[in-house]
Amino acid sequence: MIRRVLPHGLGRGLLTRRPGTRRGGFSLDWDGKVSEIKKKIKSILPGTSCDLLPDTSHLPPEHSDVVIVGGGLLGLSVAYWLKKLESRRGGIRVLVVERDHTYSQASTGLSVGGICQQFSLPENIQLSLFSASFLRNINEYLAVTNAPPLDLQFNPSGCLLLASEKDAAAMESNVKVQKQEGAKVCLMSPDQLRNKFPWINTEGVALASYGMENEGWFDPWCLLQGLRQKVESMGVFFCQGEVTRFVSSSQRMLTTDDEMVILKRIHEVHVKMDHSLEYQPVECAIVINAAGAWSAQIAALAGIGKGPPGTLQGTKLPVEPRKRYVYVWHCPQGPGLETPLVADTSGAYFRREGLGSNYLGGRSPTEEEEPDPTNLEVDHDFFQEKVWPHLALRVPAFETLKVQTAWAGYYDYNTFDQNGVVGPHPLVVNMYFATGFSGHGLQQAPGVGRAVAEMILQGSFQTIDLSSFLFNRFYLGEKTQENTTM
């Protein structure tokens, strides 16, 4: 039933008001009108300052074609591509709402900045290949007049994935897919591994895959700031605040199987201003849920998942915050400047950080080890007990490492299949997702933003088909699962 009736999440053709066509006209220049009114008042009352109208400069606009909830890398990428692909300059009015203007808890700034194409799904490989091209040509995309060029400090040292005997066949199969998609990846035996990287202990390693091009790491904070600077120059509005409510309408509809479904459309977003009880209603045509680890809360505000269990209406967005630790250590005898980002058979990983014999890394916990996500406190015992033993086994020089600092950040963890959620919701027809990437969002953001913009502006994915990442799969029970050693 759902495949026949809701092939693309009912996203196409159901918007009664396309971007740029709302009540009263979306082209209303409210700030300009206010300025004109103030001038008229001042001319009538000469010699007085015009304080008769309250200052509303801190408020978001009353109307926006698109409201993006979440101003991290994914939200900014969607904003960028909407403006980049709009048919005429200024044709789409975009508002980004971000509750933390310092980005102190944003996943982007707290990540390790890795980029890798060594996935098993073609969609993930294609997204990361495009991102690598985007990063390498960053100033062609994000140049701003009179602003200095961006330096992402992209380090193309590659990614090295290690597989045990039980994972070797899967790794071999994955590399075939990666090569078919255009990734430059090679397989290495334990002997080849020791010859190329003499600092590594190959005990327990049956096979390795090594990315020879377009892999490594970069400065995620620089990318975040560069994207924000660019979209502001393109006319995107920003607001520091929190989305607290959606005002929507609904209508009942019979499917071809005579099942009743309720379609909802959001007409208004309520934005609560920071450190205030004040809120601003924003009339809109489309809402983008790019709220990362908190995107399920935004979905619930729209009524998603609030229906009978086992129905599409009762299907929740399965994304939750998961806390991950990153540790920085110093080791003068550690691997040299040619060291790639290494992912061990144990799940531990590391890479170099700068030129001073510093490294950073960590390890994803098991389900039983998952830490409390309500705070960002670091568990230093986790490193000593769960990370360091694996590092020291794989790189004997790390026996003498000294931890310098550590921090914690959030994954927007998709508990269903650990892959992204992209595109429209099948019932809340004008809410689109860009979330749930479970640690891959940073490196895939440029391609995901483009895909969401294509779906909104053209009704379908154009450059990379991300249909397998649609929300419908949660209701259908069809996992889009990765089979990698990462």
Given for the second form:
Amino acid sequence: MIRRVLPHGLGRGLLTRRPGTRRGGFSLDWDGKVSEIKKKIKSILPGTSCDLLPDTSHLPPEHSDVVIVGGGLLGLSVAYWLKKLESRRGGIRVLVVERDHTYSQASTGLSVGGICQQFSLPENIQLSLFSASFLRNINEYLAVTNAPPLDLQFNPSGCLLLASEKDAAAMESNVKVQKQEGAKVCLMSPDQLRNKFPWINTEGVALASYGMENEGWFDPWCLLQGLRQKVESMGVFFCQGEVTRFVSSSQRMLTTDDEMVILKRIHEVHVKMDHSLEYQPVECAIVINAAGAWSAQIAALAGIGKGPPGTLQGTKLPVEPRKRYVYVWHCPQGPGLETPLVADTSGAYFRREGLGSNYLGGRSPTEEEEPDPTNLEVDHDFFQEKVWPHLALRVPAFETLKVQTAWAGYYDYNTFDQNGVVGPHPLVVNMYFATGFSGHGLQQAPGVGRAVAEMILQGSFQTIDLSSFLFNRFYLGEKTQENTTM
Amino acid sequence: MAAPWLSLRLVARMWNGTRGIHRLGGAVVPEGNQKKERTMLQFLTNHFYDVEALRGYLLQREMSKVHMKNRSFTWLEEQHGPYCAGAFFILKQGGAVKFRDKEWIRPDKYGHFSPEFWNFQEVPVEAVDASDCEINYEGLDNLLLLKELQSLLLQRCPHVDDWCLSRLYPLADSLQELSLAGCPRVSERGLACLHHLQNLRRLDISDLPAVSNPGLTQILVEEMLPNCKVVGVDWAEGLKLGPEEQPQDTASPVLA
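So that was the form predicted alone. Now I'd like the form predicted in complex with its partner chain, please.
Below, the chain from earlier opens the complete complex, with every other chain and molecule after it.
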């Protein structure tokens, strides 16, 4: 790879030692002299470029202990906890590789920003509770010396989940589990609902669960910027580029039943720069796949899923991008300041946005209605036909609403059981996953980041046990499924 | 306090930071006379690791002082009952307590208070004046022991924020008066979760710097709590009245 000498770089080094300017005003035209000399040398020796100090400032470092693929919320969270939990200061060198520094398609920035503990799996509830306490104490966790404190714009208005007759029993048992784990959730009957929120039409609602504390919504962009600032101040390297190749080595080993197993270890990550063919091979010890909606491509690069189907080698990472729409509308007679994040029996949800009678919401499409995930174009007909009727049924005031704007974002959708994948891969020994959260990544990011960091630094999950989220379950066929309507 | 130390104090920095402005990367330009000393301290911090470490250490120390003040006193509940435990916490913080049919108990300027309240084990606490105290989210554990509290004054508390307000709902049956005047971290998002307090008769939300639109917030809070008298903001102050313009909001404020 021919590296060009940037005359600027070389020239600047010589310029700092100018004697002329120190004496004050006596100019030797040093720049001109240097460039003349270089031209003379080049003309004398044609064909060879003077390759003394090529400029590599845009490239990532050549060695890094941990390479995190994906600089969204999950990737930054893992980087933060790795640096926080390392036993010696500067003990681990971490590199975060992000393809798009404007985060234009990243799920974090396009998210609705809700946090809620109303899950059925205890692990999910604990993750969400920890995230709530992380957000509450954000200025202790993410304090950077010269920067002003973060304001996450958190709305503690809670989440209200509505259940029809057939889901009521499941909701009751879920609330019991949630209360056991320490979430502050209460059940409400349709009468109590009408009392508290007179703008709801309780037709078809048998039961509702209302989260009173630690639930609501916040600004994910602010969290991302705050994390990024803190992580940079802790000494993590950032690089804008795309991972195009993994160089790995394999070892054949025999199990106790004399079966041959091929274990792979990734040695190098090739990071390609934007708009050029230039790439940098980064030697690494551990790779973390936090690429969100594009995690499957990264996993395929590492050879995960290349094998006969039905075997462990042939089990692909079942995460794919799914497009979801969010619509913002204005409704002057709509529900008041106390409105929680309401999730209807039909799957439609909405919440207030700001003080000015604006609301935002959407609905998850059914499997047949899934939109094409190749781009982030918004389908406005989807709102007219599939979202508005349900909203207008539940909240009669929404019959007269006016859509202001809309956007689309990706879920890193786990097609197997819609829950995250966390932890190492059984065959590619040094690749760790932190992806596949299917719409819950934002509220579980701090907890998952800490879990992955513990796994790497201490070998096992220490605070929250996420063993049911390991990759093995895809091969064994054991689904860790949520049975809520969220 | 001397001016250079002011910029290290947790409280002063929080005030300047939470103006409710949505910003990316935290690049807020400081205004006014704080700019010079800020720049000097910032300059030193950016160029010397020692200064950065010292500032980080002082910040951590401030935070742990606040944590110490808000440690849990719930172990006192077995011996002396919930009312005395809660009252002890408030008095230790520097606030004042009023038991039912008794006088206000206040600590003097040295922080000493009379131990007579240990005898009032069965007497519920009616009113708490925790103004200027450093109560935060964890400290509310102790405050929520006082189940029959009727009046709570949290004026100018520097660490009371929206998360704390979301924790006040257990007092909904008894709380009738709440004052949040001058709290620098309370915004309209925290005021939204006061709708649980249906017995509230008087709410003071004056002088909240983090609320973006005080007039509109006052109207929305009055709509949310129809039986409550909401004090503190003149709702017409945020409106620009032209010669033919009418006030825009459709609701009319209902005063108890």
